[in-house]
Structure formats: structure tokens, C-alpha cells
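A single chain comes next, written as C-alpha cells; it is the form predicted on its own.
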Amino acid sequence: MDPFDSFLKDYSGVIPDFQEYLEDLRRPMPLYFRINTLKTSMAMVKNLLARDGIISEDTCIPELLLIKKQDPSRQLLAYYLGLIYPQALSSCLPVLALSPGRTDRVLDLCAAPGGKSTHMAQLMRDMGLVVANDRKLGRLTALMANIKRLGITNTIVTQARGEHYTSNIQFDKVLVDAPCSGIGRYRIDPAGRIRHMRCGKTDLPAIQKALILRAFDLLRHCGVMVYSTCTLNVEENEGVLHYLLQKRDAEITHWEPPVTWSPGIDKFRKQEYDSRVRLARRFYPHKVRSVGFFLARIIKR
């Protein structure tokens, strides 16, 4: 069976308003710009974009604009000046859930290309400390370029496999935006082909479980961690949370997102997960007008 057909069969009873979801996959993904408030204001950027013929509107996230009309061939001065960062609405949610403060020591375990790391630095007003890590040297180039372009100074970059990350300090906050199958990014093109489908035999849940355990162990007592993915796959989401709850004294906490969400799933196929995974948050593309996402806010007890 085709991987997408298999996905449809398994999730038709899981995703709310499933027919609406399928119809949404045929629409272009909405474009958003996060405004870099370290350098500028929302009003200034909106005026600058308007002069370039770009129509935008506010969203439920104060620093994020929905782009309604843009010439895709036009190079934007605001981008090169580091005033904006193209970022999906749902991609901002893990950082909002983590809520890093100005005195926090924060680790972004899988950071490249830097959307969430730079968003954290922005909310911290470029104070405290952000450690942005990624395992692949090639991905660090984009990460460092974005940090420099946005004018951020509170962030250092490290290269290591997240599963084996070592540190002499414990962190107040840790973000694990784990590598995943990316089902939340799926689109169907006019020819009926699935865009953004990842192929391969990598055991993603095994990698994700190793990452979440290591991240948890790097937290200080009562520290906060967010685990997130851009997939709708239960084994990569609730299955990973279940594993953490069995292995560590962790607690998933309530978080109220600013967009429509669904609870985590504690029963899938023939598998039953710890009921606490229902405190996780699922974001479906047709409900949030953005990439499908999953996140859980976790405290180290």
C-alpha cells in the first residue's frame, strides 16, 4: 500500500473533519512573517511591506503577520535587514508554550535553521542564554546566518548529536523540536502527487525517544521542556511521550494555545498509552491555517 494511502486509512477516524482536511491539502500553505521586534516594530514593518505591495493582516500571535498578497519574485529589503523571519504560525507555538524568560538558560536541542531559537531570543529580549545545537555541520551555516541577520547576541551554537549532548550546566528550559516524518507539511499538487513526503527507513521513534530522554536529563529540577514535531503520526508523538513517562518522573502540564487544538490520543490501533498524553496538543492544518503540529509541555518533577 502507498504510504499516504496507509496514512489515510489509519487516520481517517482520528483527524477531526477529515474531508475538510483532505480538501485543505490541495490549497497552498499560507505564508507568515514573524516580526523581529529586537530591531523594529510591527507598525514599521507593516508600512515597509505595504510599500513593496505586500498585503498583510494581524494574527493571534502578536509578532506574526499573515501575508495575504505578495509577488514571489520580489526580493524584500525587510528580510535582508533582519526585520522579518518567514515562519509558519504553528511553528511559533512550541516557543510560546516554553515561554523563555530574560534570565533563563535555554537549550534548543535540534535548532537549525533557527526559527525557534531566534524566536526564543526575541522573547527573551536578547538576554539570558540560548544554546542552539544541531548535529549536522551543513545545517549550522543557515542557523548562524539567521542569528547574525536578526542581530541576536545571547545565543551560542554547538554541534553534537542531541541524543549524546553533554553540558556542565543544567538548563531552565529545553526545546526538542524533533526530526520527524513531516506529515503536517503534506500538500497535494495539481497532479495529485504528495509534496514534502519523506522516504526512508530511519527509525524515527527510536531517535525521538533518545532525544526526549536526553533533553529531560539536561533540565534542572522543576525545569520545563517542550517536545514538538510537525507530524501527525501517533507513534512519533504520543508514543514518545508515553516512553518518557515510563522512564522518568515527568509530568505533562496543561497549556492553553491561542489557536484551535485537539487533545493528545491515548488509544491508537491496538496500542494504549498513558492517559496523561491527552494533555498534549495537536494542531491540524485545516484548523490552524498552517502546518500540522504536535507539542507537549513537560515539567521535571
The other form holds:
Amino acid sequence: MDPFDSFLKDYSGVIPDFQEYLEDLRRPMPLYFRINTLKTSMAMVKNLLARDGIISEDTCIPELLLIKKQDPSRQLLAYYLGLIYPQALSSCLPVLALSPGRTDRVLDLCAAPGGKSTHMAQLMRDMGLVVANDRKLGRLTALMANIKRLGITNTIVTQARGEHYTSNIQFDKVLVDAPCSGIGRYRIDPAGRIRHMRCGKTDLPAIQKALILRAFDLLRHCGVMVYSTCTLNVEENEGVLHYLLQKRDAEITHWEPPVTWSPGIDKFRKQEYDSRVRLARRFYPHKVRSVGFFLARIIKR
Amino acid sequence: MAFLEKRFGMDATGFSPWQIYAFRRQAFLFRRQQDGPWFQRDSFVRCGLPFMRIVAGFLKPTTVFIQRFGNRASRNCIDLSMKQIAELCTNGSLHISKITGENRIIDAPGYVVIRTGGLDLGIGLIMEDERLLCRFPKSIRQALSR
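Can you switch from the form predicted on its own and show the form predicted in complex with its partner chain instead?
The next block holds the full complex; its first chain is the one shown before.
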């Protein structure tokens, strides 16, 4: 069976309003721009976008604009001046859950291409410290280009495998936006093919489990960690949280997102997970009009 | 910092929350850490924002630095109209006799901050023959030459 058909079979009873979800997969993913408030104001960017024929609309996230109409052939001056960053609405949520402060030392363990790292730097008003790490040099190039384009000065870029990351400091906050199967990004094109499907035999849950443990160990006492993925797959989400709760003295905390959410799943097929995983947040693409996402806010006790 | 103060009138004390890292011919501006540094130089790939380079023996502020901190400049700044910007980007140069009045605050030939409508776009270079050369990256030149 095709992996996506298998996914649909397993999740038809899990995803709310499943028929609506299937219909939504055929619609193009809405485009959002995050405004770089380190360099400019919302009003200035709106004017600049209007000059380029772009119609935008405010969203529930103050620094994020929904793009209603855009000529794809135009080169956007606002982009080259580092005033905007194209970013999905749900992709902003892990940073909002982490809520980095101006004096915090924050680690982004899987940072490239830098959407969340730069968003954190922006919320910190370019103060404190952001360590943006990724393991692949090619991906670091995009990360460094984005940090530079957005004019950020509080960020150090490191290259290491997240599972083996070493540091002589402990962090106040850690973000693990783990590599995943990306089911939340799936779209069905007019020819009926699945777009953004990742094929491969990588054991993603094993990597994610190693990442979440390492990230947790890098946190200071009472530090906050956010684990997030852009997949709806339970093994990569609740399964990984369950593993952390078994191995470490971690606590998943309540967080109220600004968009529609569903709780984590503690029973799936024949597997039962720690009931605390219900405190995690699931964001379905047809409910948030963006990429499907999963996140959990965790505190080190 | 002395160069920025002398050439662009940027208050050097305004940059006290930052420290400077120099790598070869480029300097980086990095937010000063309260009890740092904890990172060895060989443990990171990049640190902070590139802000100054040496070009042909002269200091040149980077475009990304000007776009972020250019609003602190009070001297050697040129405010151009979008039409003049388009001409500058298309032809690569503009004669400064076309720029008049309060929009032109230039001490001497050298690097200048180019602005339009409250936006700092990047760096230009005033030559002895009073031509303003465009020193924007290609991507910005292309986006502006429409």
C-alpha cells in the first residue's frame, strides 16, 4: 500500500473532520510573510508590498501577514531588504510557545533554514543569545544568509549533530524542531500526486528520540524546551514525548495557542502512551489554514 | 567605530551593547554577552552580523549593516527618489548634480548611505568626478531597477 494511503487509513478516525481535511489537501497552501520588526514597522512593509501589487491581511499573530494576492514573477524588494520572511503560520507557533526573553540563552538544535531562529531573535529584540545549530553545511548556508539578510546580531551559528551536541553552558530555552516525515506539509496537486512527500528508510523516531534527550540535557534546571514537528504521525510526536517522559524527569506544560488546536493522542492503534502527552498541541492544516504541526512545551524539573 | 563616527556621524557609544569580532578582512558585530564568551572561536561557523570589510585598502560598511543601522547615520547620506534609485541601479551610476538640497549631505568623496522614503537601502560610492556609484548587491539592484 502507498505510504499516504496507509496514513489515511490509520488517521481517518484521529483527524477531526476528516473529509474536510481531504478536501483541504487539494487547495494551495496559503502564503504568509513574517515582518522583521527589528528593521521596520508593519505599516512600512504593507506600503512596500502594496507597491509590488501584493494584497495582505492581518493574522492572529501580530507580526504575520496573510498574502491574499501576489504576482509570483515579481522580485520583492521587501524580501531583499530583509524586511520579510516567508513563513507558515503554524511554523511560528513553536517560537510563541517557547516565548524567549531578552536575557535568555536559547538553543535551536535543528535550526536551518532559520525561520524559527530569526523569529526568536526578533522576539528577543536582538538581545540575549541564540545559538543556531544544524548538522549539514549546505543547510547552514541558507541559515547564515537569512540571519544576515534580517540583520540579526545576537546569533552564533554552529555545525554539529544535534544528538551529540556539546556545550559548556546550559540553556534557558531549547527548541527542537526535529527532522520529520513532513505529513503536515502534504498537498495533492491537480494530477492527484502527493506533493512534499518524503521517501526514505531513515528511522526518524530514533533520531527524534536522541535529539529530544540531548536537548533536555542541555537545559538548565527549570528551563523550557519546545519539541515540534511538521508531521501528524503519532510515532514521531507522542511516541517521542512518551520516550522522554520515561527517560527523564520532564513535565509537559499547558500552553494556549492563538489558533484552533487539538490535544495530543494517548491511544493510537494498539499503543498506549503516557496520558500527559495529551497536553501537547496538534494543529491540523484544514483547521489552521497552514502546515500541519505538532508541539509540546516541556519543563525540566 | 571611529570610521563610522567620522564618516557617517554614527555615535560610537550607541554601539556599546555590541562587540566586534574580526575574521580575516571582515568584521562582525555581535551582541555583547553578560558573562561570555563561552564559545571558542573554532567551535562556531559564524557569529553575529558582518558589518565592515576592507575593499581596495578602504573600510566599507556592509549592505546588511547599513540596512539595519543606517538610520543612525547623520552625515554622508543621500535620500533619493524611487525614480533616481531605479536610474542608479539600471545604469550603475548617477551624477550627484542631479541630487539637490537637503537630500544631499556629503562631506567628501567616499562611501555614502543611500536612502529612500525612510528605508536604508545600502551603500554608494561618491567618486572624485562627482559620480555616485551603486554598491548594492545584485539581487537588490535587480529588484530596484524596475
